[in-house]
Amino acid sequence: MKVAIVGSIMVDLVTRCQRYPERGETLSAEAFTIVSGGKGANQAVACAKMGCEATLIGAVGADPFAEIALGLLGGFGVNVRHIFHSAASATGTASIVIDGTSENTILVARGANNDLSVGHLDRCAEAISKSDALLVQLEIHLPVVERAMQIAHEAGIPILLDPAPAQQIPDRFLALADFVTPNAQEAKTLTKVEPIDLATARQAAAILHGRGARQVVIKRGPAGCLVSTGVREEVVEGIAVLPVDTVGAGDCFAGALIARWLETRDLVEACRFANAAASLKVQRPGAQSGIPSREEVDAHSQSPS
């Protein structure tokens, strides 16, 4: 299985601590950790623990953040060979504050992700339409992620589309991709309805359905996922766990379903098992090295809840 992820490199700047400062104070955190990150690399490392090829294409500035970011990519098994090298940005980073009840705030540099151009995407294209689908979010500038999609869609290649971060994005996106995945704050700013129970994401489904989506995945968090084909729905419950770390569990949860979307041809399945790969994640630091590995999904799947 094949599968071209198109999207951010990030290096992650973590710090821990048990409450976020006010506006001016200092406070003493308690540990710091620089890590890689970005959705479209997170998404390129769940892709390849979940046994598929990932190919990464995005951009890195020529800097040691790139090494870092880089070197990690390549031992978790990514093809780097497509990523693009700035010389005018820096890399991009994220600095990640985790409280010590395992939410975060994030701060974005966007740095050389912005660099990533349609031009170089055309240079790509090959990795795209011989791949057996694509996956896409929205952390780089929206015509590189159209022109992705378009190169996909063109070669008859499936495409999940990861909303995220939330933004408004034109319906003709909505209309490319064959899975539109949002989150609940994610899928309140595509539809103005806020997901809070089953009758609203219902609704919100809805709204992305009239846009033009095909097949969507409202994400619950730890009540599941609505899904909903127009024609099908299904409630995927989600599965309870205690989180340490939650950075990269939408991104985990994407690669984990393309994967076996592509094995099973079965969305609701592949939610199942993108439910369980993601409360996997949640339970361990890291947004990448926190990702869990096929066989210890598959035998987290197969438990009882």
Ligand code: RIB
The other form holds:
Amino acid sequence: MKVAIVGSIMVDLVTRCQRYPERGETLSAEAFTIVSGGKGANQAVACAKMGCEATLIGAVGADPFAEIALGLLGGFGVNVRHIFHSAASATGTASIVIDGTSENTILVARGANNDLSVGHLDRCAEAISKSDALLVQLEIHLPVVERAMQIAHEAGIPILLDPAPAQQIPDRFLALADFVTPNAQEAKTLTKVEPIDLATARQAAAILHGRGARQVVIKRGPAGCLVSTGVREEVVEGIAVLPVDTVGAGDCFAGALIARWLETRDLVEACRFANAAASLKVQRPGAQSGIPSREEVDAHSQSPS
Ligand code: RIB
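Given the form predicted alone, state the structure of the form predicted in complex with the named molecule.
Zooming out: every chain and molecule, the one shown earlier first.
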């Protein structure tokens, strides 16, 4: 199955410390690592690890970070032929702090990701229209995201919109997508309802349906997710684990969800599978290196193909 992913490519600069520094404070950290990240790139790696042919459309700069950002992608078999190398900007970076509770805070400098244009998208429209599904997030310019969805929509290609990072989007974005998968923070931003329990998750889903979304998955972290089609609703139970690094868990979820949905056309089963994948990811460091293999997810979700 072929999946096109249009989105961000970053280098993640990850610092681990017991607690976040206060404003103006200098604090000694425990460890520092540089790994490849970016929501689009992470989702492409997740698709590839789950067995899809993944084509990533995005942008990097003409600097040494570009090599780090692209390093793992080729190794995982992600098609990088449509990645634009911008001479004008640095490769995007995400400065990530993970504290002693494994909570993270991320400061993103989008850099070259902001140079990806609607024109670039039009030049690789075929890579989208010849795919079986499109994955998009919100870490690049919104008109580029919209153009990607339009190309897929015109070609009848199913679209998964992961509305991350949290920000407002026009209703037409929600209506173009076949699946919308906000986490609690993103759902709160989009609906003004914080899904702290099932009742509020239902309310948030209903608001998203009212704004045009067809199939909604409210991700509730360790509490699982709520799957809502507007007429049917299902609760997918969470999997209790001890997290060490939740960075990229949502990306892992998105890639695994679309991979399993393409195999089964069953959104609830796809969410169970994605939940299992994300629960394995959070137990490992690295947004991409921490994504489990297909075999591991099959064993964990007890739903092998
Ligand atoms: O979703 C996680 C990703 O968000 C990180 O890899 C970081 O690059 C930020 O873009």
